[in-house]
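Read the single chain below, which is given as structure tokens and is the form predicted on its own.
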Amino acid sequence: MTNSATGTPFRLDGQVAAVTGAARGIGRRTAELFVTMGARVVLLDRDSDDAQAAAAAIGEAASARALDVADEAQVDAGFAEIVAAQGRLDILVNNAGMAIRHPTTELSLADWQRVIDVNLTGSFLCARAAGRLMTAQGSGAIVNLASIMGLSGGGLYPNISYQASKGAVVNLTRALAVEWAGQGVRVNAVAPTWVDTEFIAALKANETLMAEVRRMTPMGRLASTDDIANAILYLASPAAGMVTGHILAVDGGFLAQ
């Protein structure tokens, strides 16, 4: 369905977005990108300092709140006070997420848990309070933060309990988008490649890493964060109307080899 007033199916006039870890990197320039297409955008952070500062930034079209991803009660009570005051809920954005890289055998069960917990849990949460509110009004898009390393083993380095809580997004996506279809809900995710941002700011330092990166990657670089909210854009809007289920790999070729 094409935007009337615009004639572009990207717009997103009137919705309203929330998007989680939505302070800085991936998050933020996803709620930029969804105000200058005409959304209203709630920042959910567990940085709360970061995400007003990144709001007010943004202007009048962004608030922020704190949210645990993590923490039942804080999303279901997070989620209830955005429709208080919005109105409505359209869109969600599960960006909120986290990694710790160490050997599987070196790993404990507490930082295994603290992945799954956001990654994964967080996830689930979010996904569950807005499809509550979406099906409700029969209208609505999710969309998730998987990974290339949701759907390859890596091989770089160690860092299994990322690969498996964005291996099991990408199935929540798919199990989501069946269950919410005929309700008017659709779900999808992107998988990015290694983004340019705070996030993988250890493994950056490390040249010779990056170097391997980029060869192993036949566009030969990192992704920006433009080029991953550009693809949550399009999952999230109305030109993607057909579309659920769908794991977007934005790559540069990755998965393809």
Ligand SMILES: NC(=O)c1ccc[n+]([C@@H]2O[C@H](COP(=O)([O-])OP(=O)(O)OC[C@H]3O[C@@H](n4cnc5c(N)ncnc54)[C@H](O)[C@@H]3O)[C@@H](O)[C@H]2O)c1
Second form
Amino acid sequence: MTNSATGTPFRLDGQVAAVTGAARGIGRRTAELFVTMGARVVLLDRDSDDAQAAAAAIGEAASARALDVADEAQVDAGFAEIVAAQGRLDILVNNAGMAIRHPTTELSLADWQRVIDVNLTGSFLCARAAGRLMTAQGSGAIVNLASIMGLSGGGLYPNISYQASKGAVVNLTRALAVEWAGQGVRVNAVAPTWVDTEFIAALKANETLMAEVRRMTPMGRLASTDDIANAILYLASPAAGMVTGHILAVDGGFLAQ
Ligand SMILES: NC(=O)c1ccc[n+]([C@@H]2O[C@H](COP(=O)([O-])OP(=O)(O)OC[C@H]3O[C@@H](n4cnc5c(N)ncnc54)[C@H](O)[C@@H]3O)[C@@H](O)[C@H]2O)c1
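May I ask for the structure of the form predicted together with the ligand now, the form predicted on its own having been displayed?
Once more the chain from above appears, this time first in line as the rest of the complex follows.
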């Protein structure tokens, strides 16, 4: 699909997008950018008040719905509601995520399971719900949030459940891309380095670790939410019409080392 009205394939005019974990951080910035580029966006988050406030701040093309991505019934009901209200779904950004950072020998099964449930099973449940709509429609784009920690063993601190879940998101992306390529649905992922959001609040408060992040990152800085949202927009937009199954690192050179 190209955009003949504006002549730019990076716009999303007339498209409907769902962004999970959109109450703050990368998801919120992505929702704002999508609206700027012409889309209607539904912000999905387990934090209902912040999601409502974010949607109100973005404007009338944005709306919000409370949803825990790890809850099958909530996900299926939420996507049914989106289609009932908006008539279609063109883009899903599987952005909701969490981390519980402990040495592996001290990580409980419950903490391991919660991270896998949100980051991996949540991505599966939302992709399945969106994929049912998109394959029937014959078009759609899904962008998953992986991480450099899904493609490397890390090194800053132990984070096994997060790294395992993001590694799985990488191959979930490739497998869904292959499964749905013939039905007009593209599936890609962005793999960010450390991004300046509340997600790394504890890290930002520790100057020793921050110095180590700068040392480990060839470009020597955190990514901004703009850096990540711009990459998500590219993969979601008609500009990436022949791109599927790709993992786009936005990492200041981390993985190039
Ligand atoms: N910030 C980073 O350094 C970084 C780096 C690489 C990848 N990522 C990934 O990017 C994504 C967004 O990260 P962020 O930095 O914006 O995080 P954030 O903590 O600022 O925001 C995450 C949002 O997801 C929501 N959320 C969490 N669990 C949820 C659930 N079960 N159901 C619905 N919503 C839920 C939260 O309420 C919050 O609004 C995550 O998948 C994260 O793993 C972040």
